[in-house]
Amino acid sequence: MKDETAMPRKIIIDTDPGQDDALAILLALASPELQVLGIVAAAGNVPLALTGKNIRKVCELAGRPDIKVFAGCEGPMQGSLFTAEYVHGASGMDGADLPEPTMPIETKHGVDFIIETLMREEAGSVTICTLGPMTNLGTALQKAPEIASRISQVVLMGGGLFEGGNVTPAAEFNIFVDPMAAEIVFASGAPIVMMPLDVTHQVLTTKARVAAIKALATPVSEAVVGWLEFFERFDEAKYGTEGGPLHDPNVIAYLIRPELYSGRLCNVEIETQSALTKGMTVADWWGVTDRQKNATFMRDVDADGFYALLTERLARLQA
């Protein structure tokens, strides 16, 4: 068990709520390991407009109006926006009625706060939660490619390799929203953790595990369950599985416990001009080539222990 009153770790979250962004920065806001220095709206599940406007809802579920909130890039660094309204709802958010937010959008650009807080804050004191396309992420990079060396780690939902994609069948949707910015980031040098969907589908919301949440009985569970609810159908019938996978939660759940998570270093690469596979983590798991590793893939989780924090956390919030 680590010890809560040690120092935060300092992390910026970059995300495109989404029913699963949104437990992901609840569980951020509820764990005092961490200390989140910001949101950045990402274009991915839904636009931009929308993903700003539910990550500032969710903060003040949680009772943290005073989290500061950006909006990054309408687009990716390529092409048109690919949305996803046929998972998440037009909302982004369907599930959970909530009200409309009246904490601002800061008026910064989001790119503009990830450089400015990369180069303020001690260097290698910052760590970079992906939740969605890299936009914002890859955006920063190329116009400032000093603040590389400067963060800590790069933790990120995407990918695939065993499990292949989710929107393609090569490639799941993060990557393949923004294949280029993803390209930029994993060319970097800066640490990264990948959490693809070989450890994200592990995951699955299964009804003892929803009802556990539920029995918590507080405003917050009530919107987390109708967001579970709504969420997980799309993938039960997809996957035949009982329950969808919860996939962003994973990557703050990493950061509070690193335990509950196995994988191994190899090359990934980030497959951007091919009709067919674009979007794809050409992971490299069995060492096959002499390509410089660059990430952290991991493969296994313990998805009981991941709901048995998720739910003890959700507890604390009783905004």
Given for the second form:
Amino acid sequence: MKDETAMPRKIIIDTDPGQDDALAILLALASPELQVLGIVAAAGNVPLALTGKNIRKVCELAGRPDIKVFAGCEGPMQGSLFTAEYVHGASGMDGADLPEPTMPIETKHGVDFIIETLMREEAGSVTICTLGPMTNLGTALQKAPEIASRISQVVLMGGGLFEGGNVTPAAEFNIFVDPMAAEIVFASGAPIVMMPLDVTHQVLTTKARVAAIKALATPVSEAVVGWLEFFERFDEAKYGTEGGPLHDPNVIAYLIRPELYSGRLCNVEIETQSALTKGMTVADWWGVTDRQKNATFMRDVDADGFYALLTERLARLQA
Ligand code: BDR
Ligand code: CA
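For comparison with the form predicted on its own, provide the form predicted together with beta-D-ribofuranose (BDR).
Up next: the whole complex, starting with the chain shown before.
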């Protein structure tokens, strides 16, 4: 058993809810191993105004209206925003009917919050969790490159190698939406842990796993099951699997139970130019180049262990 009373790890969550982002936020807020310093809204699955609202809905569902929520950038560093209502629904979190949030959104820009927090807290003590396009972190690194050496780790959901892409044959959504931001993050020198599609496609929302969450019979579990049942329909049809992949909560689960995951440190570069492969994470898994190893690329996960953790933590949210 882990000591849950040890000093919690300080994290900033940067996210574009998204049903799977919502589950990641709930998992973080239910976990005493983590201290959420703030949550920054990214533009991604749906536009920024909706993701900022969705984050606050999730915090209120978790009984945490005290969490500081910030709005980040409205679109990618270059080009226009590509969204995914075709997966997540018009609200970004279709499937559960939650009240309009009453907690405020902070007036400080999310990029400034990231920079100021990293400069204020002890160097190496803050982990950045990105669950959407990395526009806010990329912009922060461009504005204040000195933050890179102060980041404990960037743990991100994005990319794919053996599994290919989910928006194009080559690219995963979060990297595809803002490849320039991803390129800046991967070149920053900050320690990076990637949860690519190779991992998240193993974490399927099977009937038995969803039933275990439903059996919690709480307002939180009711919302979660509604989200999962809406969200999985798209990928079930696409991949022909029982249940759909659950992406973003892997970032948070890794921080709590790293032993659930395995991968290797390798070089990962981002394709930003090619019309055919824009947003591809070119991962040198086999070490065929001498390019610098800049990211731990996760490839396998104990999916049953993941769902046991998720279900146990959701049970703690009785709000
Ligand atoms: C990623 O894209 C979004 O649709 C999900 O929230 C996840 O972050 C998966 O490719
Ligand atoms: Ca997301």
